[in-house]
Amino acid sequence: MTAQRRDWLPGYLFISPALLLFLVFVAAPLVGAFGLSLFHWDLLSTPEFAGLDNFRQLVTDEATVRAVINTFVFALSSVVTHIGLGMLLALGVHRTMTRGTKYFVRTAYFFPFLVSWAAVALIWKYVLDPTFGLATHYLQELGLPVTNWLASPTWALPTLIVVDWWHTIGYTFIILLAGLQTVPAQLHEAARVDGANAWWRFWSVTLPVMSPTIFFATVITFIGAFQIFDPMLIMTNGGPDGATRSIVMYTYEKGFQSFEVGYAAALSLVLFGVIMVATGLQFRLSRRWVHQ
């Protein structure tokens, strides 16, 4: 037994750097955040004890299920929008291109991913002004109706939808353009040599094979876009009428400007629940299509 012990102990020192950051910044936060949840409290007076009553607010508080709403909406749609346009980028520059065509358009795709949010999110609020925007420029040189895009409660979310596609689209292209560079050659000469199509060898080889790399691109973008804030809270500080607020952002706003820590921490928990239960119904729902 001794003898194991000593065995295990470089491995536990190896782990150690990471396990203390994870108890710092991750679990110690998580059990923090549970019991100010617990509490009233305004950051200056005495904190009151409340139980369970910031969570039975939840439930009735209209603005908090309209940013959930808003938040799966968002969510959803970037993992559509993600890996669907992404996989088409992918084919088309594994495909077709040559060598230095690919190097050209994988850098010019991943570039925006590598830009603050807040930088993108002022760019595309003044290419999307309505007044001298250069989306309203060239719209009213087409002669085409200029809408006010982020002031519009129609609009303004699926416009977010896209500003957060062309910020971080690089990212999914280039896991699932080295996903398709994993696809062994052989599998589709095979598959040709027994006359399937184009369209049969993508369904019955590409899919298949590629399964692991859709299922990590489906993960991390569906976290990634249920905790969108910056977009909502700079482009239209999460209007017109709560229209584009999104719940890391009415978090926000309840724990630093309403000073509502007790009931913030509440919504910090329940986004915590929601991707953890969302995760773990994507891994369980993954044994049906991912082939490893």
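Numbering follows the first chain given and starts at 1. We call the rigid core whatever largest set of C-alpha positions still superposes within 1.5 Å between the two forms. Keep in mind the model is a prediction, meaning the values are calculated, not measured. What changes on going to the form predicted in complex with its partner chain:
- Annotation for L13: C-alpha shift of 2 angstroms or more between the two forms, rigid core superposed.
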Second form
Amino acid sequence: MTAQRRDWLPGYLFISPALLLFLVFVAAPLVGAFGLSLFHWDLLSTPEFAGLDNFRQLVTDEATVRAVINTFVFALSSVVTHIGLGMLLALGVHRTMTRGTKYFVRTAYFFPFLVSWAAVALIWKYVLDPTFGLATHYLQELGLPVTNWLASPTWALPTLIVVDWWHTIGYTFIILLAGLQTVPAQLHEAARVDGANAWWRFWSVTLPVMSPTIFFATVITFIGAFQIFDPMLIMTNGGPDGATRSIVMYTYEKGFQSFEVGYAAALSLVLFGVIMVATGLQFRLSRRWVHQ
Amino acid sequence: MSPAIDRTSFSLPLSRRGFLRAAGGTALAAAAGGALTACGGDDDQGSATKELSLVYMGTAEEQAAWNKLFAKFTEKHPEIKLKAEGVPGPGWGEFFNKLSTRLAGGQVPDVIQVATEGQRLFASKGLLAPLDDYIAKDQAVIDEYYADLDPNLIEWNKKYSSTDGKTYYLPGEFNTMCMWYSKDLFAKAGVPEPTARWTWDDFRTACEQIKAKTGAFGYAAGPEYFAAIMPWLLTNGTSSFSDDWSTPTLNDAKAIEAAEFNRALVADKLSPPPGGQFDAPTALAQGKLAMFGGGRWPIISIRNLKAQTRTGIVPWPTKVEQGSPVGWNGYPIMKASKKKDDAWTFVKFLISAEGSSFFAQLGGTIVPARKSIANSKSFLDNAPKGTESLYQALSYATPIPSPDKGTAVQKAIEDGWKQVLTGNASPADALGKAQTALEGLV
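Next up, the form predicted in complex with its partner chain in place of the form predicted alone?
What follows is the whole complex; the chain from before opens it.
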């Protein structure tokens, strides 16, 4: 028993810095958020115990339901498109380019990811401006119909999804490209000797070897997409008519605009739950397709 | 909206700590307490140091103008050290949100700047010290000040910024809304310049003729509550809320009519589509826009664009009656301040003839509360013809309706109005929906 404890101690000591950070910045706020969600509090007055009021309100609040749906639409479509387009980009860059252009293209695709969301959102607001925006100008030149994208309840969310490609796809692309480079050439050669065509080699060699990378990219993209906030705040302010209000955006509105801090805490717990469940599900499903 | 407030025992830092402890149990309180002391440790510092602290809304650029004012103050009162901090924000709502978060975090300044939009909120939370005793002590100073104000300003301040009969604010500088127009474009299109009693029809005709003759937009319609929605409601004889701000009235027929009028301007391309980055003062100076609504604040852009002499200011066109929203500044003293006497000295300096004259020249974005200064050269020089209309608007203006949840209220109104302008929803539907949202907020 004592010998065992002597073995544990250094282990705990080694993880203690990380553990401390985790306790202070993750566990404590989480417990705090749970505590807050049981109160009505407007930041300025004394908090009032509310029991489960905030959670009851969650279920009946149409705006919450809408925000959850918006977030799912955004997250699912960005996962699918990021992985799909990122994979195409990675394959293209990996296969067809010379060494020099490969470096250039890799940097070019990754670059937007280094620009902060706030700057990206502002730039795109100018590009999409209905009066003098670049996008408006070129579409008109081409004789295509022009919409006031960010002010249209139908187009606002798809527009943000596209802007998110521009900003974030480079990241997915880099991860997938790295995965692609780990596929051993001998496997490809062996498959070729066996008479497999390009498509078949991709399907039965590249994909299985890459599956852990794809899995990682999926989980990361999904979590990131669920927490999306900046472009909503800057480009559309959650509008028009709540069409781009994400869970985080709504949490911010409730907490810091309507001063319903308890309700905002309850919302953030919902987000936490959704991410936990979604990620857990992904891990669960991964057993079926991720090559260990 | 808010739970009952215990005014007598109200103490922010204490209640926050106590609350955290109650909410998170001891483990959390230990962790959070440690974290909070580490990063928010100047709980008591503000009162322990000798500096008088002021928090106002303003960018780093505006800080320069304030600094000059503080230098003037320090000249007269070398015994008081002033430390001011500007919190930049796109609007008052954001400023109050940031301020509230700071207060909840235990950082309490001595004096804050609060516009009409947040005055009732801060007063009703019991955060401010009543000024009545100070006023009684310095009655002569206050009488002299009040004698120089428009009586409306004093009355509104009393009516809207306190709920318990005590005085928390002295009315300060304000903004009303008028129409700024390009004299060049009116001349080029052969349209006579607007007069003080022009109508919506005159306005619409001017927009059409200018568009036809010069290709320029007539007016920049937008969804801003104070600057682009309220003037149209008020000149049509309605408002966003009832007189005591208790009942929203955004779905009444006259409000819907005003929204339709604005939608038609966008639909007929007399106004640029909303939701973009259209910069009205620049477009006006470049001859691409004939009119935009504004208080005093566009003066900075207009001066930068050197368009003072090519621009004019007239009262808003009317349909039913003259109207303009008005919002004014107050500089309340926080209840938690330990330097209330110094703070009062500073507030008195702000309202003094010397202080406000100096401020009128520096600030530029607001109209001085004192009649004598608003009518003086320091305010009217180097400004468009008709600048005096801004002060005159006080005689027919309406305080901007600002219930406690001001930011959320503003957002609901602006969302609805934007839906109308873009043509995504009919005025009756969009404003009806906004009305429902507002009913849930008051």
